[in-house]
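Single chain ahead, written as structure tokens, the form predicted alone.
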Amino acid sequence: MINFELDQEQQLIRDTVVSFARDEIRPHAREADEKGLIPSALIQKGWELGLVQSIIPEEFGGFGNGHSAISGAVVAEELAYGDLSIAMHLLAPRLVTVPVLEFGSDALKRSVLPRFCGDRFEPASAAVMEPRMDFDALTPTTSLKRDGDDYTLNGEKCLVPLGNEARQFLVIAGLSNGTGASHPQAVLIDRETPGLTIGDRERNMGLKALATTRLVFDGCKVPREQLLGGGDGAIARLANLWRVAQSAMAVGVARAAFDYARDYAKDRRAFGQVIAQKQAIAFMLADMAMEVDAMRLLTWEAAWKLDRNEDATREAHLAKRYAAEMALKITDNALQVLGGHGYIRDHLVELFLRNARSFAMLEGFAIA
């Protein structure tokens, strides 16, 4: 039987992140979006919460709390409630730590994980998306070919978070088996690898505070020790973890928009009464609240199956697609509740709407 009741530790994590999102992230959301820059002091405060270090075993310097998709979904939702760009920045290192924890060799874990257990924020990222119309994370055109004892990486990725500062990237590439067929393979590549070119910062409609770049791999030599294990099953599980994390963030953005619109409607008066008492507005707010709960239930169902090491591909797909559609609808409705005020930058709902649009096309921006 599915049980979504958070245990004592998960509830403590949630309470901590809720306070941080409300008191630290939200007050910086507008300025970070306008300037395209997240204050370094805020990033450091987020790092000190231990959201990355907590899941790393004590033998590698972490807190040893273990990795849970449900706990990750709780954290992702609450951080995104504060601001989506800042949430993705703070959680970007997990794009490397979680795959290495689950599918890295012992040597790779000893090499990579300790650097994420220091006192300062350790930037890292994943390069998953490609600049093509028919992109599919499970059939990348970025290629990885055997070259003696090592491998050669060629291709191009886009929308890589923290591309301008990450020291390591998890890259999803198609590994040829010699017969022409290929299968997706996760590989770690260092920033200083010869042949890796990091492009300029991309100019996006939303997520303006999150620095994203393109990466070009031109004959990059990759030691075989940098390949993750697990075969096709590993990529499928990573993809499902990405989808769950993004679904959870979509819940956070949608809930933020709903709360903002509800509070505005309870305060704004027109024709002698607050607009929340008008039937059209009240029904719209009720529908928004209902959809937020539906999004969360789908997300947690997929996370629950992932925590049981069951195949959650169907549930993760459904959660991601539904959450992406509903986040856009709810943020648009929030803007509608505010009327003309929703379109101007004095209110955060236009920022929520721009950020919510990203969920329809993002893949690999977060991990639960």
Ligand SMILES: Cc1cc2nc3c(=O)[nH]c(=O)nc-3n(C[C@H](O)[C@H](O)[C@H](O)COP(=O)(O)OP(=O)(O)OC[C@H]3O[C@@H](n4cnc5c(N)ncnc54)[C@H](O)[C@@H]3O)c2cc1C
Contents of the next structure:
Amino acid sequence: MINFELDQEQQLIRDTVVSFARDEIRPHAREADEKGLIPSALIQKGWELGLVQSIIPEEFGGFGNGHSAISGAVVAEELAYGDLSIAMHLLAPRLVTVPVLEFGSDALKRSVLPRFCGDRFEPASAAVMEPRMDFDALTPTTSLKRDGDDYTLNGEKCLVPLGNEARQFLVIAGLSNGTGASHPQAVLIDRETPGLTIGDRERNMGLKALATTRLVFDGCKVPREQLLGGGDGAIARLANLWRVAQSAMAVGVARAAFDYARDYAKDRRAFGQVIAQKQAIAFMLADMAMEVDAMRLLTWEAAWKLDRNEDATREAHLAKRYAAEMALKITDNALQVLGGHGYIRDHLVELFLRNARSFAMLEGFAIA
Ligand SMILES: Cc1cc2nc3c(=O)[nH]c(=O)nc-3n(C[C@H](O)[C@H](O)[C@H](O)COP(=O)(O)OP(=O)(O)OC[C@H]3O[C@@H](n4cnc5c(N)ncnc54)[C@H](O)[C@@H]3O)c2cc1C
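For comparison with the form predicted alone, would you give the structure of this protein in the form predicted together with the named molecule?
Time for the whole complex; same chain goes first.
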């Protein structure tokens, strides 16, 4: 009944992404973080892996059969093992393609999906979070109101990845039902839409290589064809897909920190012995290894339920909360294993720790 074995296709994708993360992403992680810039050649190489095109069916220009949360989790973990900012940049187009695949009308699929099947990286993103302390993805204050046959969008979003270059945004807004109440609705808008203002790049503690911005919608006209379907359950499902994708990325970051610390501990000598042989360090490394596997199991369980089209709200929340906490604990412990060397920028563990901090506060950041 339970099987943790990846199928042949999933193994092939994982092997490809593992090599790409090791040989292409990781060597760029430090410089991209310092410069706040990911080389466009690297993004293009990542695009050529087909991670976005491979979930789009042939009839819309791709070469896939739809997406799977499990396959997405495998890809997200491995990319984030290389570097979290670069992983999020490469997967950002899925913030549009997955919702359109799941909840777009046939006409919307035909107009949107082929542009993600070209030879060049197609920047796209989602605007979910709002700059307010009581933000909840299911009760956005960004509002969508009926305006004749179409709609008008007003509000503000923050931490929008690729806000500086995305050509299309999936926006989660509250659709007013005319009685004062509203329900969450996903809508697609183009970058050139009159009334949309893109803010300056945000200055974040981590994820420094990933450009995030605010978006302000001031009376943006939205044709009704740009609304996604799926009813009330659509946003809940998308939110669960996002939580699972983030959990998988947290596993990748935590595993990267654990591997780094373990290798360092086996090499670093203090008081005549490698520190990996001191119990204080050995116990810490054992706990880290255990938690990485536990994080992955929770993530895969939620993904498995999503792939069966079951309600995975509980599982996705548990996975996300646990992964966010453990990613922070594991990266902090990794830094501790390196002692004073962990605190300086010669080693990647301080970068892993800064990036891991993002999981505790990001919501709806990445779909895999
Ligand atoms: C911001 C900063 C400023 C500093 N300023 C100064 C300064 O002004 N002057 C100065 O002299 N030094 C300074 N240091 C260095 C600091 O004193 C050392 O970082 C510290 O002594 C740890 O040594 P280490 O970094 O070589 O780690 P290591 O000795 O390599 O230790 C690595 C890890 O192994 C653990 N460990 C080591 N030995 C054992 C053991 N026997 N049993 C169990 N666990 C063990 C450690 O607890 C640590 O977690 C500074 C460090 C930092 C981060």
